[in-house]
Amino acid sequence: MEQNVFHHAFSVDKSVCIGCTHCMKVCPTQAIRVRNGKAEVMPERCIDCGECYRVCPVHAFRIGEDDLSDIIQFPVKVALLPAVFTGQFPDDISTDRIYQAIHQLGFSHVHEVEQSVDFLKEKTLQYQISDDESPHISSFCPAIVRLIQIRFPSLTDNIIRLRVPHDLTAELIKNDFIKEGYKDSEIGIFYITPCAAKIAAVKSPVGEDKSVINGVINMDSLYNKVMALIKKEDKTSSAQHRTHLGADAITWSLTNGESKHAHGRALAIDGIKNVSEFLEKIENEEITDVDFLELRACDESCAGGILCTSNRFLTAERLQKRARKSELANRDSDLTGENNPEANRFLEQKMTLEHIEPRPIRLDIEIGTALKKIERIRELMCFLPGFDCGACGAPDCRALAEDIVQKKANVSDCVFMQHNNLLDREHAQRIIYKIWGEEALNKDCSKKGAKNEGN
C-alpha cells in the first residue's frame, strides 16, 4: 500500500535563503545540508515537521497547498475544519459566524474534523485491549509516523493501525452525499490543515493508497479570509447550520486529548525535540512501562502547528472554554457515538491502516557494503573534531562522515581538518565556496544583526 516516496509539502526559495544553518540544526532527521550557500533539503528523510519553517529567520521555506478556487470545480464543496481553527478567532466571535464566513467563501458546507472522534476513542480501547504491541502509539499526528518510519523503524509496530480524524469524518461525509444521490466525483473534501505534515498526509498517507480529501488549504491563509468576512458583517446576522462537538471531540487535536482516554498508563508528549529523546529511550528499553503514548510534534500540539495564527496557549484555552460549554449542553458529537449505530458501522468498515512500512535510511542496499560503511565513519570520526559546529555544511560530525561515506562530501569540507592538512590558501578557498557560495565572506551591512540590517 506504500508509495514509494514521501510527498514533501516544504521546498527553499534559494533566491531568499541565505545559508544560516538555522534549519540544519533543528531538523530532527537531519534531512537538510548546506550547499553552495543555500538549505538543501533530503527528501528520502524530511518528514514535514515543519521546524525548520518554524526557525527560518527569512523565511525561505515554502509551503505548497491546494488554492481555495480547486473548489470551483465540485457542486459539493466541504470545509473540513479542525476544532483548532475556531480557537484562532478572539471570544467575541462565536463558531456561527465563523461557519457564516466560510460559506460565504464559497463552500457549501461546513463539517468539524472531529466528529469522527466518539467512535475513534471507543476503537482506540478495543485496538489497545485486542493488539499486544506495547506501547502502543498514536497514529494522530503524520509528523510522528513518518519519525518513526525513518528513525525509530522497530517502533513502525507500535503505532496503532487506525485511521485518523480527518480521514474517518471525510469518509463518512462522502457516504451521506453519495446516499443523497451525488457522484463521488461531485463531491470536493478539503481539509483545513494547521501543519505542512498533513499535507503531505494527504497527498501520499500512510498505510492506505489514496486519501478521501481532495485538497489541502494552508489554515493561516482561510484565517486571513474569515477574519476580513467577518469584520465587515453584521454581528447579528443569521447563522448557517452547523455541526456540533462533544468535549472531548473539542479537545481532542490538544496535548492529553487522546491519553486520558487510553489504556492503562498513557503518556502525552509534545514537540518533536522531546518525542525523539522519548522515543531513543523506549527503542532502547530504558522505559517499559507504558501502555500509550499519545505523541506531537508541535509545542502544544497542533495549537501550536506551523500554519496557525493565533498564539499557542490561547488557543487552547478557548478550545477548553468551548469544551465546558459544550459539556454543560451534554452534546455528543454529531456523525458518530451511541447515537448513531448506522455512521459507526460504516466506519468499522473504513477504520483500519494498511500495514506501516519502516522506512529506515540506509548506507546501503547490501548489508556488507553497509556494515563497511559504518566502519568507515567510525574511522572517521576518530579524526573529525566532533564540535558539530555546522561549518561543513552537515548538521553534525557524524552526519559528515555519513555523506564521506556516501560521497556526497569530502574530508576537506572540514575547516578543522583543513587546517590539520595544512591546505594552500587558495584550495581552502574553493570548499570554502563550494559550501557557502562565492560571497559568503563578503562585508555585508545588510545582513541579519548588522548596522544596515534591512537595507
Contents of the next structure:
Amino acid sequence: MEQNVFHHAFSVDKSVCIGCTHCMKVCPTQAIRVRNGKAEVMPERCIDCGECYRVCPVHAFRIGEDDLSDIIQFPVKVALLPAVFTGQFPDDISTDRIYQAIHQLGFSHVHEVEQSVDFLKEKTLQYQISDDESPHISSFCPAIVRLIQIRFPSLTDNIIRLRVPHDLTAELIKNDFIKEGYKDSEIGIFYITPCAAKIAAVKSPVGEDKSVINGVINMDSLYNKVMALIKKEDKTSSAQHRTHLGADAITWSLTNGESKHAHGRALAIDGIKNVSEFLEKIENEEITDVDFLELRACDESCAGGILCTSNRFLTAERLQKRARKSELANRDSDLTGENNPEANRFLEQKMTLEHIEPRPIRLDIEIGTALKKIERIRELMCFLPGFDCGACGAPDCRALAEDIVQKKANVSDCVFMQHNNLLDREHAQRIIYKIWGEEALNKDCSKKGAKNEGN
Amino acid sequence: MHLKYKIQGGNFSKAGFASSEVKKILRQLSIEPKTIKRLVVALYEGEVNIVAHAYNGLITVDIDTEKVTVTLKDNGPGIPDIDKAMEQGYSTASAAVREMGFGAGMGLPNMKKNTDEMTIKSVVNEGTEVIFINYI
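Alongside the form predicted alone that was just displayed, please also present the structure of the form predicted together with its partner chain.
Below, the chain from earlier opens the complete complex, with every other chain and molecule after it.
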C-alpha cells in the first residue's frame, strides 16, 4: 500500500530563504516555485533528492530528524549505521573508537546497515535470472525510485522488487532480539541517514506498508556528537561487542558497489542528471543491451550524501581502504552469508517489495482536457521569450506555461510579457512583489557579493 | 493536436529527439506508461530508419482522444522489397551505419510489433512513407 500523502524530510525555513532561483533551477522534477519571495516545494513532485539543499546559498532548507533522546523509551536501543559513517572520520580514528562513542551516546547496540549485503547480493543475482523486465534497476537509492515513478513511469516494473539493506538488516536484528525474549515494542531501531531520501523512505516507504525502523537520526548531527566525545578523549564506556563487515558490504553503497556483482552488462551511474539522461534513452529503447543498472542520485553515491560531513572522495577512499583491510583479514559479514543459513531463511520471507506504482505528473485526468491544455501550452510558448530566466518564479518558460494553464500563474508574471503588454508601472510592480516579496528590490549591501556581505 | 519534426539524414546524434518530445507530451496526458512506451519505441525506430537510410524526412504526429497517428515520410532510396524488409535480420544498412550500432535489421519488424496498425508505401529512388496508428 502506498500513502497518498508523501512525507518529505525537507522544509524551507522562511526566515532564512532569500527567494533566489538556485533551488528552483536544479530541481529534477521542477517541484519548486518562488512565491512571496520564498521557495515553495510541491509535495507531490518532490523526490527528496536534496539537490536544492546542496545549492542553497543561505542554507534555508531544513531536514527534520527524530530526537536522539527518543531512544530512551526503548530497552533495546540500536544504532543502525551505514558504512559511509565510518568513512567520515580521519584515518587516526579507528572504527572501534567510533562504535565506542556511539555506545557512550546511549545506544545499547551498534549494527552496520550492510550486514544484509551478502544475502542481497545472492538474491539480486537470482532475481536477474527469474525476472525478464530487463534492464533490472536497483531499488537501493530511494530518490531514484521516486524519480522513476514520476519522470520515467514506464520503467517502474524494471525496479528490482527486493528491499534495501537497511530494512533487511533491521528485520534481522529485530528478529534476533525477539528470539532473545524481547517484545517488538521494546526494540528501538534508529537509522543514521546520509541523506534526506532515506528519511522519506523510512517515513513513507514505496512498495511496503510500514518501515521496520523506529526513528531516523541525521548523520551530520551524530557526527558532531561523536566527534565531540572523541576530542574530549572521554572513554568511560567499556569496550562493547562489535560486528564486522566483509569487503563487498563495506563498498556496497559506493559507486560500483552493486554493479560489480551483477550478471551481464552492468552499469553504475551516479549523479541525478546523469541518471535522468540515461533513463531517457532506456525508456525510448535507444539503449537496449544493458542488463543491470545501479543508479544513485548523489555524485560518488552515498559518500556524497547531503548529510555527510567529510569530502565525498575522501570518504570513498577510506571505505576502499577499510574494505581492503577486511579482505586481508579474510572477514565475512557477521550476520548473513554462508555461515548463517537460518538468517538467510528468515530474510527470504521478508525480502520482497510490493508493486511500485508509476506516478506521472498529468495535466488533467480527462484526456480531452489534457490535450487542450497541451495545445494551449504550446501556443503560450510562441509568446514567452524562452530565456528561462526564472523571474516569474517558475524554473523555465515551459513550466510557467504549464502553471498558467493549470491556473496557478498568469501570463503577466513574465516580465517580458509585462513589457509587451504595456502594463503600467504600478501593476507590474505589484506582480513582482507578489512573486519576489516587497523587499526584494530594496538596496541591501549585506547580501551575498555586496560590499558589506555577511554584516 | 498536430506535431511536426524535420529529420536530417545521417545525423545520428540527433536521432531520438522527436521520440523524446512526443513522449513528454504523451506523459502529460493520462495515458498508460506501457502504451506510451510502445509508441515511443516505434517512433524511435522510424526516426533511426530515416537517419540511417534517407537524405531527409518529416515526421508528423496527430493526437486525439482515441489514437495517435504517426506519419514518417522521407526522401531516400526507397525500399525495393517491402516484404523482405519486414523480415527480422534483413538489413541494407551500410557498414558505417552498422559500426555505430544501428542497422541490425530489426527496425521495421520492431516497429510493426509496437504499433496497432502500420502501412508502408515506397518508391525506389524517391522515398518511403510509413504510417502507423496506436490506440490510446
